[in-house]
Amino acid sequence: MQRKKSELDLSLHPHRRFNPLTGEWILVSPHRTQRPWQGKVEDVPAETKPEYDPACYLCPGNARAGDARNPPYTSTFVFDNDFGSLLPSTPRGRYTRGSLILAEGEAGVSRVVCFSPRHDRTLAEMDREETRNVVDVLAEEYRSLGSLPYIRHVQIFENKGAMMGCSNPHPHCQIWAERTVPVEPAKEARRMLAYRRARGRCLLCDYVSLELKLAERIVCVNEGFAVIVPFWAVWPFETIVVSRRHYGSLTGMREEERDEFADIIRRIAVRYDNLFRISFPYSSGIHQSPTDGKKHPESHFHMHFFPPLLRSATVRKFMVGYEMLANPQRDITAESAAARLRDISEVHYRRCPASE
């Protein structure tokens, strides 16, 4: 059918989104993909990754910072940061001058997770036992951690490349777990109470339904989790990967369930890698219910993935400008990212170099 010169074409008119997780919109160019681009392009270099660096801090049996060591660690090893930006020895005082100057204390905990001894290996390129293990360690450190009777938000992350301000290759992720819920998660848990009582149902049950059954933004399935390139999607190839059963958190899922997290997780990352054959860099995070001690049925487990890149494994995607200014903007449809990574290779490149 023809469409008319009036109608909207998600494919071609400028347009904005919206995110019903925040409540915001952004702003959406899908024409700009066909200018020229001119913008600073750099070599990438070789990874060389070798399995254990004698100068990594993480790397088991290696120094740490001041007298610290750590274990000749086999598995995955968690230890206190030692630059931690949350200390649980902060106190709760206010500093105020007059009405509008306020700063309050903040106390957590923050934790690095090694998800395996082996220095050149990340999530892509674990196996699925390996991967599992690391599910039920940060599945115990979000209980333990949101037992703390101070701590009401266990926010566990990863920053993948340097590009994405990671300081150390050994593939690791952290854990800050503090007194208040953070900005995003604290707006997307205002959004689906909202919903909730307006609507008797979940926002994210509801939202994963309905792209299962369109099919346009999905990138991967299996009986547990959906990986999805939100509709309102920011970063160039951002996905979102929600629980198709509703439960809050970690310590939510069965046993089978915590498999089919550890499979979906590990089969995005290689994806991510095989888009440009490069290890590619993202920041990732877990959104999970509060750890105040009450009920909140409203919650539902998901976990974002937020890369920078672009076009390629040198150009990258900035917020700067009309971004930093104005509103966040894409010219990368969301319908156009999930294509590119569904059709994707699940096994690793580094594993059929011969391959495409």
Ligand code: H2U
Given for the second form:
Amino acid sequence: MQRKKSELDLSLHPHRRFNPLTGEWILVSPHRTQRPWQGKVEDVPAETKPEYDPACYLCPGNARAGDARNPPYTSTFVFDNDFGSLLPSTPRGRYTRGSLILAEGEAGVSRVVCFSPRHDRTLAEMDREETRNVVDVLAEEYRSLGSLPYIRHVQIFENKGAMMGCSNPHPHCQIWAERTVPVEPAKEARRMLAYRRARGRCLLCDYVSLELKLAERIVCVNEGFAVIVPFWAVWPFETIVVSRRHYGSLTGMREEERDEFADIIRRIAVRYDNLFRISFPYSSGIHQSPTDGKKHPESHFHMHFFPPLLRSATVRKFMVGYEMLANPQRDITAESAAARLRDISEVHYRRCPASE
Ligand code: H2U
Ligand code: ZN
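Please give the corresponding structure for the form predicted in complex with this ligand, as opposed to the form predicted alone shown earlier.
Everything in the complex follows now, all chains and molecules, and the chain you saw is the first one.
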């Protein structure tokens, strides 16, 4: 069918897309990439990591900073960050100079969670049971940190790959729990609350059912979750993992939903690795209800994956120029990124080297 000249074609015309979760816009310039992805894989040296690295400060039994030493742990291992960005004992004082200069003490807890004793096993390569164990540990951390009277928000995140500033290849994530709700989750919370007040429904419940119906940006699904390249994606291959049932946190999940969450994060992690046959770099994080003791019927459990890519597997994306001064911009559309991720195998490339 011939399109009218005036009709907006999202795969052709520069356009703005709205992010209902943050209330912000992004600029999409699809005409700059007529192909789905112009990136080539540069020569990334094949990584072969040992199961155990005597020099790794996260491996079992090894020394950490200061006097600390890891126990000979056999599954997941959680410890207080030796260089925590947030500290429990921080005074709550305020500092002001007029109305324009303002600071507040921010108390909190920083932790590191090693996914497993294996130095070489990322989420993509862990088995079902190990991933499920990570989910259980994260749920317990959210519950126990969130129940501290002064903690109002628990941010779980993973920086994966040196490109993302991850200081150690041993698979791990971090938890920063603090007295106030930080900027990004606060933005999303305001939007989810406003949507619920205006329509009496949940923003992400409506979004996930709309995307399942349209089926243009879905990467993979199971009973409990959908992985979507969000319509407003900024980062190439950015995804959002949304629960299909409405609840606000890991502690709101049913038993089987914990298994389904473990399943879906393993599957998207495998797809990412298979995209360029590298251990794929990203920052990911889970957004959950604030832990301020109030009910949050507006908040809907989800996880973001933000890959730092620009033109290829190894060229890192920085927000520069227009993006620093105006708003984010991207060339690859959410639809073409979703198609690429959807077509990729869920068998990790390292497990089937002969087949390709
Ligand atoms: P990355 O996720 O950015 O790699 O950070 C790992 C954390 O491990 C980092 O926050 C902590 C660093 O402070 N760490 C320790 O707690 N003890 C150590 O002995 C080294 C690193
Ligand atoms: Zn290690």
